[in-house]
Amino acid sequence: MKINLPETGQKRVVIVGGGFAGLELAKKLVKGPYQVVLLDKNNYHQFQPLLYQVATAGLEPSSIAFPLRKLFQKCPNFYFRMTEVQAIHPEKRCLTTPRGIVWYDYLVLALGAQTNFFGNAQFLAHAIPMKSISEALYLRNAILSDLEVALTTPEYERRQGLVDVVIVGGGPTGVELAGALAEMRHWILPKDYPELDASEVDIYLVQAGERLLPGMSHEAAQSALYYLQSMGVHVILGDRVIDYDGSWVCLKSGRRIYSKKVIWAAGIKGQTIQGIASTSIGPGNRICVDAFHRVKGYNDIFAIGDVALMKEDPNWPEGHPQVAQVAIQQGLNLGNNLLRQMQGKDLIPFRYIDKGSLATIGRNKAVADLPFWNTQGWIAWVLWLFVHLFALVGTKNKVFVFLNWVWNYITYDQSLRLIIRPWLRKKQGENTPSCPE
């Protein structure tokens, strides 16, 4: 059975994957000559940058969200369907999907990454990842709903489990929801929780390598680790997560954790697809690509964002960094180059242009490393500020998170500590217990 999918004669490009570097190339060809045809699993764009706000009720859901189907409305040739890729099958020109099969003439892995728990089977049945906002949205219901049964636990030790929190990995994630955190801790708690004593709670930042930051300069590293040590984070450095058993936090160095909540930012790696032949997946679970995003072994399929690794830049011998920046370039990329083939024109191999990193801590503390300047403080704060704000998608998002920025900044509070859980539909038999006698 085939995917509804009208026939126009265009040549179909095919992209997998509706994240940063999909939604650069489909904007870039729709109002060109190509079909083309986004699957994704949901049916919107998310936000990744500013998932960890969502995950300490610092903004809703919604606000780092956005329609894929609002985004083409008026792009005729354009074309949806929320579903996920089973396999590609190469030698047809095809991939498979619960709903159907979908043909192509080019086909685009836009996939993204996946957390990396490192074949540890604990680490995947306990511990919490931060890649997408249903994970976000769980997080923070975890938070809250440990702070409300903290609140009726008498018991030391085992209040401490539920409100202390571990945060696996010290790079721009782990350092951005670990200052969420100690802010979190310090302006909300006392307010919402003032039966709770808020030096109990106890935020540890742990980080395998011997400095935070690592794909940011020295100053940078030194400057996140002074703000978070001066918002009372314990920051653990040179020492590796071994073990988790959803109770006990086990470091390499024999220290022991006890806390309910591990929030696991420690890596990534590429999201897995069935028939791409393995001499094409390269370290990190990632697509080998040549410098115009072409998987090798292959003409007609391309890997472009997180899940691609290009070793052909010579600025970047050892494939790019997966951040925001490298997906957007390579999306609009491998776009010019698509539209250049049509037109019988030489493709442009791709070289990463390396726009700065930045990574905030709190309020009125970030570090920004930039091509020609690095900075620390208020100014990389700001700056931080207005970079993500102008990245998001929609103009009604990027109101709304500047104002609940304003107000947070103003009030120093949000009204966006909801535990909302998916409704289960209760079985039949279950009973509500009675009070004892």
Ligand SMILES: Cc1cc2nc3c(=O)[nH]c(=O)nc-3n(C[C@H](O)[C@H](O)[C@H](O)COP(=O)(O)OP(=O)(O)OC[C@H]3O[C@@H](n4cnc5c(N)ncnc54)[C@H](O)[C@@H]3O)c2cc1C
Given for the second form:
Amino acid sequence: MKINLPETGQKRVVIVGGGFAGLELAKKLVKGPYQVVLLDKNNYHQFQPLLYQVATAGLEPSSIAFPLRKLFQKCPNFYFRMTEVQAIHPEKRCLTTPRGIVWYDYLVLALGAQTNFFGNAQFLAHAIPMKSISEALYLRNAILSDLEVALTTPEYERRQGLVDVVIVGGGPTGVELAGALAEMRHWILPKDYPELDASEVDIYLVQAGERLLPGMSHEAAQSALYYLQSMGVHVILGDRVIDYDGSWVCLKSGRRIYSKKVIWAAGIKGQTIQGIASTSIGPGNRICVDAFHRVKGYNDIFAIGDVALMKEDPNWPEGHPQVAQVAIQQGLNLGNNLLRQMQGKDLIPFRYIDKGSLATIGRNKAVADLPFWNTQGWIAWVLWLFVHLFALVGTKNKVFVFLNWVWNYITYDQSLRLIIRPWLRKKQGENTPSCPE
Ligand SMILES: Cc1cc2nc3c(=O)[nH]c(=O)nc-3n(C[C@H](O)[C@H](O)[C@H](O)COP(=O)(O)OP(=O)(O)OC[C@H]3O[C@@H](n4cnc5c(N)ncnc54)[C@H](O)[C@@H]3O)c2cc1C
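With the form predicted on its own done, generate the form predicted in complex with the ligand in the same format.
After this comes the whole thing, all chains and molecules, with the earlier chain placed first.
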């Protein structure tokens, strides 16, 4: 069965993934002579850099998501289908999905990355990842529900397990999440849960390396450490989480921490897809591409963004960092090249322009490594706010997020602490317990 798509006589470019890379490419290509087909398992684009604010009840999920169809409403050569691609068949130039087969002239894999539990079944079973809006919502529910349960738990030990949080991984995600949780403990807990002793809530950040933010400068790492420690976060450096059974976190040093919530921010790997030869897959499960984003061994299949590994850029011989700017610039470059190819022009090899890195720890506290200048504190924080605001997709989202942030800044509060669980049908025989005698 074929997925229903019109035959317009145009060459068809099928893009799998509507993240930063896929979206940028589609925006470029819809202006050209191609038929552009975007496939994504979700019907929205998600802005991952702000997931941690959804997880800590600072922003609504709808503020950081944008419906993919809405973006391309006025593009007659654009088609979106919500489906999960299962396999590619390069010899037949088609891919299979649960909804049917899609044929392509050019295929672009912009699949992004997935959480890497490094093959540990215990982490997979018990730790909470934060790579999508649904995972961020799960985390928000877990944090808020456990606080509610803690209020009705008289035993100190059990209560500790419910309120304490362990974050694994001291990269930007771990640092930003630790900061946001520490602020929540400081500003929200005493108001929302006055019967709960906020000093009982411990936030641990465990980083295997000797410093935080390994991809950033030494000053940034030092400042982040200082900020987090001054906010009461227990930062554990040079130690590794080796086991977690859902209750006890075991570190390599022998230390044990009792916690019902371990948040996994310790690594990612490329999304997998069947059909690409194993010889084209590199370290970190990333798909090896040449300087024109062509997957090694294929002429008509490209990969961009987090899933791609390009070693041809002289400044990045081990591949580019898996960040939004790389994905956006790769989407743009591939789009330009596909248009140039149609016009018989030479293709342009990809060169990444690094505009710098930012991470925020809390109110007025952030770190910024810019091409010619590193700064920390208030200026870095304001920079972080504006960069993220402008990068968000959709004017309404920008306005809502801005208003939310202003409101939070003035009131020291967010009002989004709702526990909304997905509806589950009640099992037969499940009934309300009767009142005790
Ligand atoms: C918590 C967090 C915080 C981050 N913070 C920052 C930051 O501050 N700054 C920064 O620069 N970067 C940050 N990043 C990294 C940044 O978000 C990624 O580098 C960027 O999203 C990569 O873009 P992409 O298009 O390659 O992949 P993604 O944005 O992940 O998009 C991939 C898309 O592919 C779809 N997809 C995957 N598999 C399939 C399939 N089989 N079939 C159909 N669709 C599929 C997904 O639904 C998704 O829409 C952060 C990431 C996370 C998780």
